[in-house]
Structures are given as structure tokens and as C-alpha cells.
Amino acid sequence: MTYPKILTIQDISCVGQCSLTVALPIITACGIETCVLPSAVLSTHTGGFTGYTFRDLTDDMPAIKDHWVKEGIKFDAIYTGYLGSTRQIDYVADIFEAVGAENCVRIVDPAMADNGKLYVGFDAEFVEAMKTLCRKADYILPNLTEACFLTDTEYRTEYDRAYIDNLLEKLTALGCKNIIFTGISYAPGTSGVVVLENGVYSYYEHVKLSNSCHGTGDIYASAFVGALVRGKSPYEAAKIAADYTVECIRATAQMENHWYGAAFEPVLGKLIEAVTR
């Protein structure tokens, strides 16, 4: 078995089951050496908590990269999640070039928006910077809102296949190579993932659960990355990640007062089984 080494760049929310506290255990469970570059440290995530602490680590990122370059450290894959500023996006673009191994796989989750709106603190300048980073990626994982911002398209809550195809065409024209388009529903009671690999469309549909959880986007992206780097095809990785995320939501629904995140740990065994099958 090969033993790939991946770098993931995103913030640490110490409590809340998202970002690096999700990415590190999930990708590690897939049998991959997982290295981290934290972009910030928060006491909790920002969804529902108040008075949380925040430490910006932007200024540390270039020095960390320079040390890796000095030590000759290279990564077989680099996966980015939430990035807090255009400066961080610029630094990540430099990291892609400086410490990516030959044939390094670059995966960008353009985590910046949901439900038709940008996250607090982001603006048009940030969107433009994210477009540039997505052009450098081998895979991007936008949700519907993010795809609309990346392509300057009107956001809709009701849509058809033609609307999604138009978004895919625009993302391809932007320079995005392979697209894993999450949370796409063509029928009531269902959701799914559109996979556009080298221009070839496929779709994996699964049940849409009534309850939702913070951090499921991070869980999905991390599981996809783990499966992909372990050698699964993009479609297989998208399917594995979708099935695992559904299992996490189901597990969380059985718990009382677990509102702040998805219980991904109790069902990690199912992900391990899927990626090693």
C-alpha cells in the first residue's frame, strides 16, 4: 500500500466538530499521513456560539511554508477549507507551488457562502480571489451558493438540470478542471452530488434527511479527499463521502442536545470500511 502525505489548510475551531478538528481525524482514518496548516484558532465555531475567541494565524503561514521548503518537505495532495481573507488565499496559492510534490493533487473547498449569501466578513474581493484559487485546483467542491458566486449567476432555490448544467459550463470556463458539486436536488426528499470529471457528467442521489448539522460540508469534503487520495475514482469518492455524511447526520439525530456539530466519530468505521474495500 502506498502511504501518501496530505496537507490540509483551514482554521481550528477547538469545539464544534468542523474545519481541522474534522479534517484531521477523518483523513487520518482513511490511512493517510495528514499534516495541517492552521489559518486561525477559535475557541468554538461561530454558528450558534457567542463570545468565542479568535486568533488569526495569517502572518505565520509564510514562515511555516519557508521552513518546509528548507527541509525539502513535499505533499502528495493539498486540501484547503475555510480561509479567512484574501491574504490567506494568496499564501495558499504560493504554498501550492512551493511544497506540492510532482503530480500533487490540489483540492479546494471554496467555503465562503451558503443559502444564497456570503459568510460574514467576505465580500466581492474575496470572491474574486477564490476564483483565482479555484483555477489552480484539480478539484473544487462548491455548494450551490458558492457556485453561483464563482460564476456571477443568480442563486435559485428551485432549479432544473439545465440550470445546473449552465453553472457547470461557467465553472469550466472559469478554469475549474474537475467539479464535485454538492447538495444538488432534482426531486423532493432527495439530495445528491454532481461529479464533472474531465467534462463527463455523473450524479449520485441519496435521501435528504430532515435534520441538518453544522460542519457537514467539512465532513463531506474531508471524506471525499480521503477516499480520492486512497485511490478511489472521483465518482466513487463522491459517493463514499455522501453516504458517510448521511450516516453522521443519522447518528447525530439519535443524540440529545448535540446541536453544534455532526457526530462523525461513532460511524468512522463505516468510512474506513468503504475506502479500504
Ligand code: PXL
Contents of the next structure:
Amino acid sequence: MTYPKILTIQDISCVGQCSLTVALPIITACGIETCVLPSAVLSTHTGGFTGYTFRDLTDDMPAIKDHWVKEGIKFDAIYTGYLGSTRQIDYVADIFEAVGAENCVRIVDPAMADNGKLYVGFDAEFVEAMKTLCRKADYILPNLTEACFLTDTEYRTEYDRAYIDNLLEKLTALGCKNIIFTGISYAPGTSGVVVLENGVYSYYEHVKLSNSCHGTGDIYASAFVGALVRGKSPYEAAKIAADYTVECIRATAQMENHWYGAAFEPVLGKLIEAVTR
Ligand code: PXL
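Same protein, different condition: the form predicted on its own was shown, now please give the form predicted together with the ligand.
Let us now look at the entire complex, which starts with that chain.
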């Protein structure tokens, strides 16, 4: 059995079922050694809580990288999510170069926006820096809002295939290689994921549940990374991640007052089954 080692760089939101508290268990459950570099520590995520603490860890990054280089530590994949500052993006680009093993797969989730808006704390300068990181990735996983910010395109809630194709063309022109474009709905009651692999378009449609949950982008990206690193094709990994995310949203709908995240734990078994099949 191959035993890949990956590095994920994103924040620790101590409470809130997102970023590292989602990525670490999900990727680990896929049978992959998962190393972490926390970009920041927050008491909760920023989507709906107020008064949260925020400890930016940007200044710790160069020394952590230097230590890994000294130890000869290399990763088979590097996956980035929510990053704590614009300056941090330069350090992450450096980490991509310094500790990527031969054939290292670099996956960037440009986690910075949803529902037409940037998350609290992000600005145009951050978006510009994120464009440069996306160019360095083998896979990016934007939602519709993030794709619009990355391409300076107007965000629409109603759209057609031509609108999505235009976004894909602009992302490709920006230098993005393979694009896993989540939450794309062409018909009422359904949603789906567009996979643009080496310029070839495919689409996996799935049911759209009425309750949307915070943090599903992180669940999706983590499951995609887990399946991809386990050797699934990009399309198969995109499908596995979509089916798993739908199960998480369904499980959350059974719960009262669970507004801040999605219950990914009770259905982890289904993901393990899908990646090991
Ligand atoms: O799920 C994305 C995310 C990650 N980390 C923090 C966030 C968010 C979204 O709001 O606030 C801290």
C-alpha cells in the first residue's frame, strides 16, 4: 500500500467545523498521513460569530519551513485553504517550492468568499495575491463567488452554461491548470461540480438540498484531496467529494440549532468506503 504524506495549510477555527478541524480528520480518514501548518488561530470562524479572537501566524511560517528543509521533509501533496494574511500567500508560494516532493500535487482552495461577498477581513489586495497562488496550483477549487473575484467578473445568482464557460476561460487565461468548480446549478433542485481537466469539461450533477451549511467548501475540498491523493481520477474524486458533502448536509438537517457547520463526522464511514473501493 502506498502511504502518501500531505501538508495542509489553513487556519484553526477552534469551534465551527471548518478549515483544519475538518481537513485533518477527513484526509486522515482517507488513509493519508496529514501534516498541518496553521495559518492563524481563531476562537471560532468568522461566518456568523462575533467577537472572535484572531492570532495571525504569518511570522512563524518561514522558520517552520526552514526547519522542514533542514530535516529533509517533503510532501507528496500540499493543499491550502483559508489563509490569514496577504503576506502569508508569498510564504505559501515559497513552501510550495521548498518542501514539495518530486511530482508533488498542489491544490489551492481560494477560500475567501461566498454568496457574492468576500469573507470578513479580506480585501482586493488579498484577491490579487490569491490570483498569483492559483497560478502555481495543479488544482484550484473555487466556488462561484471566488471564481468571480479571481476573474473580475460580475457575480450572478442566475446564469447559464455560457456564463460558466466564460469564467472557466478567464481562469485558464489567469494560468489556472485544472479547475474543480463547486456549487454550479443549471436546473432547479440540482447542483453540481464542473471539472475542467486539461481543458476538457465534465459535469457531475447531484441533488441540491434546501439547507445550506457553513464549512461545506472545506469538507468538499478535503474529501476531494483525500480521494485524489488515494489515486482516484480528478472526476471520480470530485464525484466522491460531492456525494459525501451531500450526505453531511443531509445529516446536519436532522439536528436542531446546528447552524455553524456541517456534521461531517457521522457519515465519515461513507467517505472511507468510497475512497477505498
Ligand atoms: O470555511 C471557510 C473559513 C475558514 N476559516 C475561517 C472562516 C471561514 C469562512 O467564513 O471564517 C476562519
